Partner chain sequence: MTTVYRRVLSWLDERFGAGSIEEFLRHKTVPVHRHTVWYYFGGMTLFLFIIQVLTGILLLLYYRPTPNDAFESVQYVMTQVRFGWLIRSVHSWSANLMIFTAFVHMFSVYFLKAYRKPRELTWITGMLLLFLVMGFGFSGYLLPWNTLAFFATKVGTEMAGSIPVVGKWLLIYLRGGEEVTGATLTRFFGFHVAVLPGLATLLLAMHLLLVQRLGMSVPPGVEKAIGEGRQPARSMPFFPNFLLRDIMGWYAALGVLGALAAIFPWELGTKADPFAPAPAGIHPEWYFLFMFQTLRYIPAKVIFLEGEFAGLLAFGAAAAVWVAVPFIDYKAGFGRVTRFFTGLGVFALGYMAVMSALALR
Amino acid sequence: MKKILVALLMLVWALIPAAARGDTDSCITCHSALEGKLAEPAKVFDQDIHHQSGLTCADCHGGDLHDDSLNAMSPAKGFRGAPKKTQVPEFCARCHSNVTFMHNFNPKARADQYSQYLTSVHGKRLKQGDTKVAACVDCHGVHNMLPASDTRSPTNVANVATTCAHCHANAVYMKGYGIPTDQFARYQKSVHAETLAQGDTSAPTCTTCHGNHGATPPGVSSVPNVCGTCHVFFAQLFEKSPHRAAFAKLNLPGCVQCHSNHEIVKPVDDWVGVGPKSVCANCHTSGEKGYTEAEGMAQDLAKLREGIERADTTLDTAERSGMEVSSARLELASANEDLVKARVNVHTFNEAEVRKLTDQGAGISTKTHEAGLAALHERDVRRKGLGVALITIVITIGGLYLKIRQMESPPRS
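Please supply the coordinates for the chain just given, on its own, in the form predicted alone.
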């Protein structure tokens, strides 16, 4: 019984990470005394998430961390050294695909990254021997891996685009793959990048659309589905529109035709219609139903927008004059909501659907404009009344003054 207890204690002791037991790590000691690349791991490993979790060099590379001699790196002691590029995913998967092991550190930790990676373009090409494609360490780092929640991490949502750009924006490195290398430059001009830079971490970045470990291009036929994961209502409207069938027949990606893909800028009303900035005119020509519908939608949007601006200007003037127009302001907000909804309904590509909202909003804007004019009229009436009152008061005061002077003056002899 005593031998069994001793064996169990030795097993538990062996399972506890060396760093947690306070043992010295000969790997760190030795590499700290070296120079250049050999010293780098020892310098940065202290902040690595693996080290912070109590793991040591030997947990990944094998060997004996208690042996201060070169014999510590003997294959007989399990030393496996640094993996080749083609071996990296499987090397990391020894732990990261082990659900039981990973849950010891984080119950929410995923254990499917390796299986996903094997389905990706990166994983497939690496399997074929292409060592230029991204493997785990190319994105996460090597000995200085940080959790994705750390803003210094290359996989933090704010840094993902820059991380992908290390390869995908390098024209020399990407030569031979036949894909563009301007995606990062275009993404930086997008409303998505602008929103992300303002601190909104829900804004899309590369992995939002393309995936991360199972990184595969979304494909022409699934672009609306990819965009629709965030823009759900837009996708629903597009599905019912005549464009869905037309684009499918021509094998064209729906959303991209109007919004582009990486350089997605904030849309404006001028996109609808037939003007110089119109995207509708890129496909439709005069005389076509689509051209007529686009022209009608543009006019409806312009009518409502101008009505709101007119009412807003009138109410502003009334407010600066000290008139109470808060109720009209509240009503005008509803017209603005109708304008937003009408802009969304453009994705139906049906003028009647857009006009329902623009007519409703136009009615509200007209009503609030008239309320503003009424307030200004009341202001003018008040001003006239005040003017008359002031004149009456001045005349009265003048008359009283003259009367008092007359009463105080001595009587004539």
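In this text, all values refer to a predicted model and were calculated from it rather than measured experimentally. Rigid core (definition): largest C-alpha set, two forms, superposition within 1.5 Å. Residue numbers count along the first chain shown, from 1. Compared with the form predicted in complex with its partner chain:
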Second form
Amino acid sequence: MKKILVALLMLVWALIPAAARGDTDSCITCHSALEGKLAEPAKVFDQDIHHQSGLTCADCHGGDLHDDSLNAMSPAKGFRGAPKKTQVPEFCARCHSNVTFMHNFNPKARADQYSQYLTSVHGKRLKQGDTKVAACVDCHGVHNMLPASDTRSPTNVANVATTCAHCHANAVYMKGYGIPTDQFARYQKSVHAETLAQGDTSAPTCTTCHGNHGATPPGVSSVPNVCGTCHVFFAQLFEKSPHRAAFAKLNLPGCVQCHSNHEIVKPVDDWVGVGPKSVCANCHTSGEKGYTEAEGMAQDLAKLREGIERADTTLDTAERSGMEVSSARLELASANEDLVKARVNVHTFNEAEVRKLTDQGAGISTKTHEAGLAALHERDVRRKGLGVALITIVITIGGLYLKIRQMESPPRS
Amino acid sequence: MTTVYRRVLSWLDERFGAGSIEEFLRHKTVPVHRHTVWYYFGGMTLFLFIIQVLTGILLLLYYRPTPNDAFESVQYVMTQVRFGWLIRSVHSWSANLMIFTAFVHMFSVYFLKAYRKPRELTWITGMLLLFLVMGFGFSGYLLPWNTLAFFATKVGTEMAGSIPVVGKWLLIYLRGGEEVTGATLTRFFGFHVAVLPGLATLLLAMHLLLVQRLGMSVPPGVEKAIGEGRQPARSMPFFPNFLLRDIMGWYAALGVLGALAAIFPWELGTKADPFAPAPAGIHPEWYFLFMFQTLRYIPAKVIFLEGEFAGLLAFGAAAAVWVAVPFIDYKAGFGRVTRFFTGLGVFALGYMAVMSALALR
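If the one shown is the form predicted alone, what is the structure of the form predicted in complex with its partner chain?
So here's everything in the complex, that chain up top.
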């Protein structure tokens, strides 16, 4: 019991920041007095998540923070100094791979970053001695590390792409690796980057598809799995489609084949079909079943889209005339939903599946168009009725005027 | 026909002296001078009020005052009920025209000094009716339960809440709780169809009685000219000459109402969503715009008062002065026209017009 109490007291003591315990940190005191690179850690460490959690320089670098002589940095006092680049992952992993220790700070803290890192291209290359690849501090910073939830952190979801681009968009730095350096520029044009910039932090960034600590480019076969983690329904349709087997046979990378990878722009209906902007026509040629299906799907989508546009224009005119057509508007919204669903069903690559929805939507759009026409007819009837009423009113006013004149005219002699 | 009329009149006369009414109407006259045209605006306001009552009763047949049903019931009236669109649009347009003609009537009475002794009570009942009419507008605006109405009511009732001491109580009383909810709708419906009509009927009866009792006021300038023999004292019989002219005006108003309803049916908007953010550019009905714009210009703190409360206090004081003007400008009762009060009227009219225009800018 006594031992447990002592252990607990020691733990509590360890968790209390040094400053709060009234201790002086000789590392900070001395390094603050230095200049240049050696002063840098002391300047920024107070913001660091480690400092915020009560850790000191000595917790990572060893040495004796109570000793204000140079002896504080003697190996005899456990001083480890700054690790070399190749040693950084192990250096961090001493704590970050220790589940028990990490749970002292956060019961949900992960401890698999190091093991994941070892599986990544970065980790593998570092093991081989390539010091240009990213290690922990290259992405997280050093001495001023912030939690990823902090918007100032380079690992915050809003900043991840820029952090990766720091190396991956630098053609000179990446020379020799044989991979493109335009990913960041292309990603910035994507619907994903656009959504993220609008403040939707659930929108994907580099690490969403590539992983973070275990960063590896998705292989050809894993692309639908990666996209399918968010676009679940599309992935399911693709799995059941004839494209699944055909793409596997031709070693084509699923979704990316039509949607590209980093520059994933908002798809348009012109991609479906056999027109000049079509992606189907990249593989399918006239006379093939796929070609006919693509042509049919494009026609179905166009038919519904035009039907919706026509109904929308009629309802707009009716609304501008002051007619109440909100019920028809509401109905037209469900035709729009059918169009969205039909666009999703394109991923079955089966025209019948698309037509089922476009026919349903077309029926609704026709009905709402007719409701708009009926409202315009009603408007005309009202205006005619108004004309008749106004004529009657003018005649009555005229009659009253004549009556008043007759009453007030002097009597004839 | 004349015999039947005589017999009915005689029957009524024996029971409550109806003959005296006929006698009164026969001898009632209306002064004729260059400002006679302003006399018609009181009758026009009364006509539009009657239209409001009739169309309001018809709307009551379908309207349901709950947050779930209010919008849909008005939508049903607009789209499914035969001539429902006409009744609802006429009700809304007529409300606005009525407030407009009531303001014209009030300002014409003010500038022609018709409030002077012995018509102080006519002026006070008229002013109270004008406030009631604005209350009708405010309470009726919420009833369709659409987005604009919802947020305008929220802002409007919040202003009442800024009054020190009683503000919180007043806000809860108006809203039926802390927030604008179904309780507010039920409450406003009650005010709109029961409380305000009851009060309006009482005040209207008093106002009309006073008008009949005291007759139409002749402006001091005309009165002086007649007194000095520069102008003859002309008049016309109220019945039928003036009444027929009144009816001509009412017919014209009916035509305007019909045209507005057919060409610009009153919009319904979208159903109120209490959880949605307030739409941009929200503003109250046109007759509250001058107050709304003034409150926007007032800083957050005026000396030691909250800006909003200071604004409301200023408007309250101005309204009190306006109601009491027959007693303040008592010299007008002796035929002495002071330029100050005419200038004050021009300032008030100009202020309202400029502030309303700025609010719409």
